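We begin with a single chain expressed as structure tokens, specifically the form predicted alone.
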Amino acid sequence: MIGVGKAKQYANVLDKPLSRGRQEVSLSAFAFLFSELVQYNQTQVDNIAELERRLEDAGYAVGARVLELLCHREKGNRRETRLLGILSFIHSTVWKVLFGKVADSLEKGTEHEDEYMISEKELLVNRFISVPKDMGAFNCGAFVAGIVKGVLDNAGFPAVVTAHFVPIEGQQRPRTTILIKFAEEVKQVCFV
């Protein structure tokens, strides 16, 4: 029997349970690592589209792992099977774990019924990146688009996910919108 206030002793570090602990990473450490990721990939490519694709690929791997972790922790190893459920899960739970807050908005597209948008006024990955003039419309949000794509694909909702800047009147920095366009097989099941 364990007494009150005494810590249990473990013979092996592998016997020690995984604690939820403090799940925060310092903002400066994240900014440094992310800028290094961008700089490394920038030296490996010839154009902006390729750089964004590489960031998206890096984000995809993160998204797949985040889905596994959160399904295990939050949902008792159950995955969301409804379209609106997985979108809400990304908008709230995934965003809160990754960025410390819920995304600013989740909206259904007006032009196509299979499009959804997650908007963020100031996306964390774009906050500390200064884009040179020769790189024009480079958007580090491609990394976050990759995370969203990784979560959706691994949850069984394949989609094309892209990041776009949307200018806001009266503000210097544009809003970042993650556009989600679901694949044909999802349309046939969910939009009939």
Second form
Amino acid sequence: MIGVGKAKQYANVLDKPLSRGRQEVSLSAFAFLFSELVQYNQTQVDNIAELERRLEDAGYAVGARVLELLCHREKGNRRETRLLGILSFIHSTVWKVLFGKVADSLEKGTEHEDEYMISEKELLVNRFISVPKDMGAFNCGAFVAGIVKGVLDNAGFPAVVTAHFVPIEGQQRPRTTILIKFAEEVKQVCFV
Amino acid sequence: MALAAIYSLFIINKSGGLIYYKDYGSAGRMDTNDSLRLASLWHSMHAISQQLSPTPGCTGIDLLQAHNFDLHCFQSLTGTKFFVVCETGAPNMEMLLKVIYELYTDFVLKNPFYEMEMPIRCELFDLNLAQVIQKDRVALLGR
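Moving from the form predicted alone to the form predicted in complex with the partner chain:
Full assembly next; the chain just shown is listed first.
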């Protein structure tokens, strides 16, 4: 009879279907864990640039795995081969899964051909963080920049990704922009 | 000109040191030394009151009523005390203290750049606190 008795046992763990998992995670739990990640890395480095790099590396690992998972779960194992395709994948699907909403905007850079920007009023990871004045332009969004870099690199579109605060007049808090600058190889193929 | 229902807000750590002080309006204003002195004075009084209480299980002074002002105090489970000096009879101060405690747990404790028991220097905490006090003021005037 269907539905009665214990759950179906799989002979091989690889045959088990990939569960959708918990859709929601406690924001407070994540905030404390992320805060500890930042504090731990602060003790290991001498300067701010290195701290940013460490956060990016942490995000890179997340990005690589998220790409594999989402390709399998959301897109039926189809591989993105177009630049705009992968960018809108990051802007909507990846953001939706990680942060619960699509990113605020995706723009093409005006000065350079190979630059794109994803903007957000306030990154989820930065919601409770106030950076002290003596740390200058440091942005914990470097973690998110790392995630984007991980996704792009592993999808075959190598890029340099950084997070910046952009002050907006009339607003007390600056908005955050993730700046994506594609590498030479991508430029030659996609920007002809 | 709005009457400030709240004169000042103090937050003291578990050893009695002042970690946050904000005054609203000229009535409650005092300089740094005075505010530090008041904080440690209140910390001691709060501790003594727990010993003096005739009923067992007393957790310290919640409310001090004087001729020109009221002082409401809230102590968290960890010993951090939030107290607000306000005009006599101002309503909903306990609620306000609980809200401020929530802001503290969000914007101070989740901030990786904040060192425990040190003075609070968090921009987001100041911003959100100002919003809460402003909303509270508007609600009070609306009565």
